[in-house]
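Heads up, the chain below is alone and in the form predicted on its own; it's given as structure tokens.
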Amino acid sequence: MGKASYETVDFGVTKYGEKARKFILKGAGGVILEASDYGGKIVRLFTPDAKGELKDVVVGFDSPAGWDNGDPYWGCIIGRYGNRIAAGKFTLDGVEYKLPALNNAPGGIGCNLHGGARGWDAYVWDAEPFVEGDDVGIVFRHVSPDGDEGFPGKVEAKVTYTLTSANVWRVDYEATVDKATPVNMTQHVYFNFKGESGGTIEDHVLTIAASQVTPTDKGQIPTGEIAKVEGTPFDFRKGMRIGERINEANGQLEIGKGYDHNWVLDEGVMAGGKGGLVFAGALECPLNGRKLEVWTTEPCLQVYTANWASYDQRAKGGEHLSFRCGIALETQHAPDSPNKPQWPTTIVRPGETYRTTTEFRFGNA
């Protein structure tokens, strides 16, 4: 086992004129994580294969310019509200709030996606790296003012990345507010265990610990139904190759051009669980033995197979990104929860502290 350490380097200037830094975290277990204070973006993540060889297994860019020129949130902290809010509006305590409704899937009426026109992913956060024993990490802090992107209340957010000697990347989220507001934070990292220029992730084996999924309308907004996955292409309770059924004739797959859906975790509170850290799913690449388990305190998991990404951009290695070049495993509350009172609330009120944790546990066969 090695020694945990970090290095801080310049990362360039964002389109907003903010100077960004990059932190290179070297875990005692061998995993190396490179993250920027620009939206908490994961720039590189090196994990060992079955032979012990390290490779960068996330999709991203070499500088802020890559993200600034348009991207599907590669590796970012997402806030104040991850995923979609229908028509960019919700009512809270009798007051209707209107948000930017910029995202419009074919057939949809627009929605607020991942916090709006400038979500938390597009800010440089205050960041402080640390080493504590065999752990190395970064504490990120950001203050979102009252009225930011139309949301009520000031939010003081804190996100901690910790890389452990057991090759676990833990993400701890916290937030406090001065006025009732929705908060639904997540991490939007995209994995490809063959490397970001390795082609499609359709040959990866995916497991999702969920018997139910929330179907969407044509605008990718949950209808409010909670449907069983049994007998459908959404049943990943036993490990299944992603490409096995992704192109089947199925109305939900056609809406998302593949998988872009929210699963209700069997042990999560939305399915009647008691809360706490639960197994959400796993990802494995049979070609090289890289494996990942996802554990979370969140009730749901959004799985997105990069069906809508822009593939004319070049990856860090200089090659064009391919269709379905990565998979995002976003732990979260269900999309559009502010408009679905029957679902677990995402509203945080003064005096409360929003807390949630997700662990990405890396290994190899």
Ligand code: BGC
Given for the second form:
Amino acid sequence: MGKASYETVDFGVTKYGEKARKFILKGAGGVILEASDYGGKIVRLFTPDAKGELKDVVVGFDSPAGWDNGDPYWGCIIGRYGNRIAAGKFTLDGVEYKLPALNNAPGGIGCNLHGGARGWDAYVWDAEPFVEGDDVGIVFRHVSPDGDEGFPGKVEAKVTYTLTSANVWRVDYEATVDKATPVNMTQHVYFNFKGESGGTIEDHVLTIAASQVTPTDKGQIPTGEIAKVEGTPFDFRKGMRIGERINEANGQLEIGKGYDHNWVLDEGVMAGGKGGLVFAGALECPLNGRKLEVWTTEPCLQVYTANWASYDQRAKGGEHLSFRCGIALETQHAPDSPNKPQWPTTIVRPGETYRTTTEFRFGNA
Ligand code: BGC
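Write the structure block of the form predicted together with beta-D-glucopyranose for the protein whose form predicted on its own appears above.
Shown next: the complete complex, the earlier chain at its head.
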């Protein structure tokens, strides 16, 4: 086993004029994680294949400009509310709040996506790297003021990345508020176990520990229905090649241009499960044996196969990103929860601490 260590380097300036840094975390188990204080963005992540050979398996860019000139969400921390809020509106304790509704799928009426025009991904966070025994990590902190992007209340957020000697990348989220407000944080890393320029992830085998999904309307807002996956292209309870059914004639797949949906985890609280840290799913590339398990305390998993990405963006190697070049496994509460009172709440109130954990456990087949 190696020794956990880190290095800090400059990462350029963001379009908002903030100076960014990058931290290169070397895990004692071999996995290497490069992350910036610019929204916690994952720049590189090296994991072992079946022979133990390391390769960078995430989509990312060499400088803040890579994110700033296109889809900004590759590999970043999302807040204050990950995923969609219908029409950018919700009512809380009798007051209606209006948020930017800039995102829209064809046929939709617009929605708030990933926190708004400038979400938490677009700020340089306070960042403190650390080594603690065999663990190496970074503590990120960000304060979002009352009224930020239309949301009520100040939020003090803390996100900790920890890379363990067992090749687990753990993400611990915490937030406290001074007024009731929705919080739904996630990590938007995209994996491609062949490397970011390795083409589509359709040959990867995906497992999702969920018997149910939340179907959406044309604007990708959950209709409120919770549907069984059985007998549909959404059944990944047994590992299945992503490309196997992704192009089938199916109304939901047409809306998302592929997979861009929220699964309700069987062991999570939304499905009536016990909750705690539960198995959410796994991803494996049969060509090289790279493997990942996702474990989370969140009730849901949004799986997005990069169907809408802006392919004029150039990845680290300088090549254009391609259709379905990565897959995001976003642990979270269900989309549009502030407008779905029947679902587990995302509202955090003063005196409470929002706390969730997600683990990306890397290994090989
Ligand atoms: C959403 C996609 C969106 C993407 C943006 C995903 O979480 O589900 O619809 O296009 O984020 O990067």
